[in-house]
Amino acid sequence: MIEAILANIAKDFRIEFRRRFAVNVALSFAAITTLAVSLTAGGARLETRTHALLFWIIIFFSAMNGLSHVFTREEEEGTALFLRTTSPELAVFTAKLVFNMAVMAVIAAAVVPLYVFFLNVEIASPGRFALVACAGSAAIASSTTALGAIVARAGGRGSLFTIISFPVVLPPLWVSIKATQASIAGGGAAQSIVFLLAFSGALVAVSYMLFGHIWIEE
């Protein structure tokens, strides 16, 4: 099973490193809308409230561009059933949730400082800011994993992906939202930081017992 998961892993990583689709148009939407957003706040102040709605919506959608591409990659080029036949499923679920995380601490490193100086943002909590992005990132990675195999087995693409994934990722988006509002005004965000990482636990879990009524054909 290790050996499984490590040769997935490195597969993954490989194509990425060699098309860098996923990454390069996560970064790009992340980029651009940051950019976007700054020139049209045109300097004014902003609430922390307000700071956290548009920190949380850059991620959440430049998040969406990419986390779904790693199945229906396999799904595209015709190597999914190949993967079926070679490879646990959990083995293949473990591969691609490591990815995805990746990809998110991808966005998440870039959309903190892209944001913190194109919005001018005085964070009176950078430590805790940061640790809620790294648990608010992981929380997304691991409510959407599963949910990319289903878009992809169903042939959708990004769109569908986006529609089916916010009601399960709505809950710890809020407390994302409300944990980083806090943060930046130098409050406490600790409840928040557990809960998140709980909901990623509690989401892993379901989904390893799901996921291969999702990936093997009956």
Given for the second form:
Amino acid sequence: MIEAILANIAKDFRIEFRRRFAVNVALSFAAITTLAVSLTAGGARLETRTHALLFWIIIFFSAMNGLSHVFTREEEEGTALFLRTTSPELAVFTAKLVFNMAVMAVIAAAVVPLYVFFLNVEIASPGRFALVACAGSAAIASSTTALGAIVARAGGRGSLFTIISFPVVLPPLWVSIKATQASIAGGGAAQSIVFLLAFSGALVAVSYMLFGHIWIEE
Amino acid sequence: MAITRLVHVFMPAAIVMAFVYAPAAEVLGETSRLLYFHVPLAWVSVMAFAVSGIASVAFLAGSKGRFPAAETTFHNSATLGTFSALLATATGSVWAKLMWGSYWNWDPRETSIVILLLIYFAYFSLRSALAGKASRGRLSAAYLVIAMTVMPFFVFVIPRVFRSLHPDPVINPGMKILLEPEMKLALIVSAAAFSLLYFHLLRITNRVSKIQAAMEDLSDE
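To test you: the structure above is the form predicted alone. What is the structure of the form predicted together with its partner chain?
Next comes the full complex, and the chain you just saw is listed first.
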């Protein structure tokens, strides 16, 4: 099983490294929205709450542009059937989850400096801010990976991924916004980080249980 | 059959009790009668979601036709849940306008019903995207199970994000209904009537779905 997981992870990363589609689209979207916010704000000083809201809206929509790609690619290129017959479903899901976590890490790593640079944010607790960004991004990736598989099976239509992901991602999004606001102002965020990790754990566990029903053809 | 008869008894009783038997509340006045429709509708929308979730789990767990009615049950329950959530939102908004001065205030319970509606709308969008596919039942059931998993997290999050405007005497941390006895009885009868109506409608819609499926099979032959 571990060999199959590692083989799948290597395959997904190799394909993405060759084309860089998911990461390029997500990063371009993140850069455009951050610049759009900065330009339209026109140098105005925003409240910490507004900063936290805008930061997570940019992360959420950037994620929506990149996270479903790992499954839709398999369906579009006709490799899904091959993958179903050659790899156990748990290995496939684990590889896709690891890949999506990496995509979210790249998005967060790009959005944080861009946002801080273009919107002149002064963060009182940078360490906590970074931890919240990591935990929030992990929660988004872990809650939407199985949804990406569902959307891919539905033909990967337009904004369906965003529509079905939004209600599921709302709790970590709210908590992340609150914790980001607190970390910008210098407050604590430990409880929020625990919540985000618990949420990720619960959703990953349920996704593992459901993935067989989503992935396998009857 | 018993449910149908009970609906015929409870529904008129609930309406008569709401308008005649129960007294108007002291501060809220005649507008308090909305309570006997708004609260049961909100209750039914949550119950329908729970039934959808449980039927989805049964559908996924009981493959090879162990629960043949599970797919129609979770889908029809979601449809009924959407209607009752919309009606609960409409009645709640009218009351909010009368009591708090605006139709919408992002109170925790208003937020909860919006999230429930978002889940229902997402479910129907997914369902329509899967039209004609053999995996439609499994994938939409999987989505409902994921949505049901997220629900307990909302209970933790929403009160910390939005402040409540809902009257404490009706819904409070002690989980006790602190109403006058006549009002309490009217509310219980109304909640029972709407619950029975939901199960009655679910049974009818399940039968319609079964007939539709049989007709489709016949036309295929």
